[in-house]
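Shown next as structure tokens: one chain only, the form predicted alone.
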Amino acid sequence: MKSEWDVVIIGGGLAGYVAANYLAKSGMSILLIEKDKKVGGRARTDAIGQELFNLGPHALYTKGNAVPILQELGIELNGKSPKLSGLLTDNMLEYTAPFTPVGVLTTRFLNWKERIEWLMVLWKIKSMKIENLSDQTFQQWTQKMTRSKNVQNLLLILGRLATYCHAPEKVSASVIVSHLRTVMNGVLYIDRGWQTIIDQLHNKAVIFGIQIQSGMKINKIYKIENTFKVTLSTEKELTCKYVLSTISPQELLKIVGNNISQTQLDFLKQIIPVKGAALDVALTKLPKPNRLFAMEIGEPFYYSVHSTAAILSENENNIVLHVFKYLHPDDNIVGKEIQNELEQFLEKIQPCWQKHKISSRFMPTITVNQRLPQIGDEQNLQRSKLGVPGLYLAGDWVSSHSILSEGAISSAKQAAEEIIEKEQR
């Protein structure tokens, strides 16, 4: 591995790649440097027999930002759309899911008042202006479209569905709405994984000529005049023009040390990160097996079986599906009492299932998202953005508009892009 670089490009998940791969047209000598063994991040796909795992329940909105990315850069995304049809439950009781036009006239959940009023909340979810929530949170902007508490968990459901985040007083309204919109359009879940994507970025980056090292941490950046040094954990140092960071923001903390005004700081270290709980369970067969999809009303949880629309395992009989605790930023973390909490919930929708169990594999906290989107953000990422000349910055926690996949691939590409610009200058 040579000492001088163009561009060096800190972690190898989905920003890092993608960003790789818009850089790679430019003519510069790109290094990404991932500090895992395998890279991928949390897009990782683990192979546990026959089965194929992804780090938790994964799904690529169809008609989001991301999308579009990935087949700009010739990435082949292949595998079907869920079905909408489910479950709502509330302890013991049971509940069509209104999320499709037959599941709003048959479902007992809600009155003839409330499906009228649920189907003009969705509505105007598709029709507003989503810049004008920013100065709410998605609790408020509940309470002020509806009255009911039934469409009112209605929308906490799918808030949670859409990003992940439960913590409805704390995050910004005009991000999970945003998100909301998206997701009404329908996801994807990927044949053999959210590592095929990572594969193929992979590959077109090697063709491209990009050096990928794996296995190695960065100690520490800083910078001299109009260079980057780069220090590794084998006590290289390597010298470049841009550093591109991926990496969580308590990650990067770690490495610029002083090099970013005490603002920036603040703002670095005040971000929540996004988690949850994942039991991943590979069966035989279902024992309800039109039992495809659930989510509980009163607690967080959520259940769907991903293997009806991507293919998941070697052996085309065996079901692949995905149970999850969305868990709250002040949640004390008990691993044994949610493994208990997800295994019962599974219970309660296919009766039995460890008759049929092939294999599982539990999580008690895997972040989802690195950072809890919050009212006041999107000025405190502008500022971090532009904090030091030569430095930018990808992920999921990098954009204002959006998290998840969305984020991470739409500002790698607006990162490289922004590169390639003040190269080009």
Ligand SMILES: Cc1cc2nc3c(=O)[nH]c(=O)nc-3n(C[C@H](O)[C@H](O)[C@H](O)COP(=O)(O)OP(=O)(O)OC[C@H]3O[C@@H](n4cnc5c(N)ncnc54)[C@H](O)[C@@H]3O)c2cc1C
Contents of the next structure:
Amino acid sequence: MKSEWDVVIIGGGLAGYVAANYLAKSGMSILLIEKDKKVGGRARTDAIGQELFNLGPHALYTKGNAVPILQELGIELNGKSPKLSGLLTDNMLEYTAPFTPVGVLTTRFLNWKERIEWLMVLWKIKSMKIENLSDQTFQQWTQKMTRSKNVQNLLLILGRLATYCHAPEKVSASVIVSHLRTVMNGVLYIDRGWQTIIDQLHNKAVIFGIQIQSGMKINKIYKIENTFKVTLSTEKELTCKYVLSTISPQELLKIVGNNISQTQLDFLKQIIPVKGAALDVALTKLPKPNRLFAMEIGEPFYYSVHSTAAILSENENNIVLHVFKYLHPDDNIVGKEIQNELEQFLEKIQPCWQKHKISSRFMPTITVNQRLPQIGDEQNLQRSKLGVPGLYLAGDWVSSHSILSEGAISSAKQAAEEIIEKEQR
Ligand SMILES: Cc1cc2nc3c(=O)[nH]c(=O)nc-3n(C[C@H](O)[C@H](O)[C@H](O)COP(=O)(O)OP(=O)(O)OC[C@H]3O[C@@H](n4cnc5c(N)ncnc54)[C@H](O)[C@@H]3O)c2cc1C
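Next, give the form predicted together with this ligand, keeping in mind that what was shown is the form predicted alone.
Everything in the complex follows now, all chains and molecules, and the chain you saw is the first one.
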């Protein structure tokens, strides 16, 4: 590996690869470094036997910012939209989920007055001015929208489903409602998993001449005059003009040391991640084949069969499904207990599922989004405040208005374009 580069990208997840592909056409020399042996970050897909598991449930938003960016980069996105019909469960009770017209008409979860209120709230989500919500939490917003506890519960469920955030009293209503609106326009489960997106981005980057080095960590970056010195876990030292970091705020703090302003340091330190627990399961068959999607009402549990919409197994009869618990930032996480809860939840929806199990894996605490979006984040996130010229940030926590892959991909494009513009100037 040579020692001098124009741009060093830290992280080989969606953000790192999208940025690499945009920067590729600039003619600059680019090195992407990923600490894990396998590239992809949280968009990784693992093959376990004949089945392909994303890291927990992953859905791409068909009408969001990310799809047009990926298409602009020539990435093929194959897959299908899952059906929205499903169940709401509560202790031993079950209701039709009112997420489709038929569901709204037939569910016993809502009375007629609540059905009309629910439809009005859905219409408001689609049509309201998001800017007006910037000073409210999602919980405050749901309480303003309706006095019906059932409709409030539905909003909280939909909020969790769309954003993975399970702290309505903390999160910013504007980010949650805006993302909810994107999700309501449709989602896609990707054939053979999100790794196919990473693999296409990787192959294109390689063809463009970008050097990709996995299994190597960046330990430190510091700036001397106009040049960055980058220290790798192998002790090798590189120099570059620009650094584009796609890593978490906590990891960034470790590698920049005292090179950033106190304000930025304080902001990065107090960022809380959005976490969840995932149970990924492959079965030979579903004991109750019609049950493809369910959410628990009183508890933050999710269940969805992904292989009915996407190809996720070499054997077309096999099933890949995800069960998930949305974690609150204050939750005390005891892995065994959560695993038991998720298995029990699955048992309620698919009795005797263990009899048909091919494989499963459990991840007790996984970061879904690096930043729980809170009121006031917008101002703090302005990249210019970082105070280190030449250091650019991307990732799912960096963009003030979008989260998840939407945030990762759009912030990566923006950071790459800013570097190109700076270089051309
Ligand atoms: C369970 C789960 C469900 C999700 N569901 C959805 C969904 O339905 N829809 C959606 O849009 N998004 C979803 N997401 C979120 C989505 O996967 C992420 O937002 C996206 O993949 C983040 O990409 P990134 O590049 O910003 O970060 P990452 O993928 O985390 O990439 C950062 C990379 O940097 C590497 N790295 C860290 N430190 C260093 C270092 N010092 N040196 C070198 N490399 C380093 C890491 O190993 C990592 O590969 C989900 C995530 C999870 C975990």
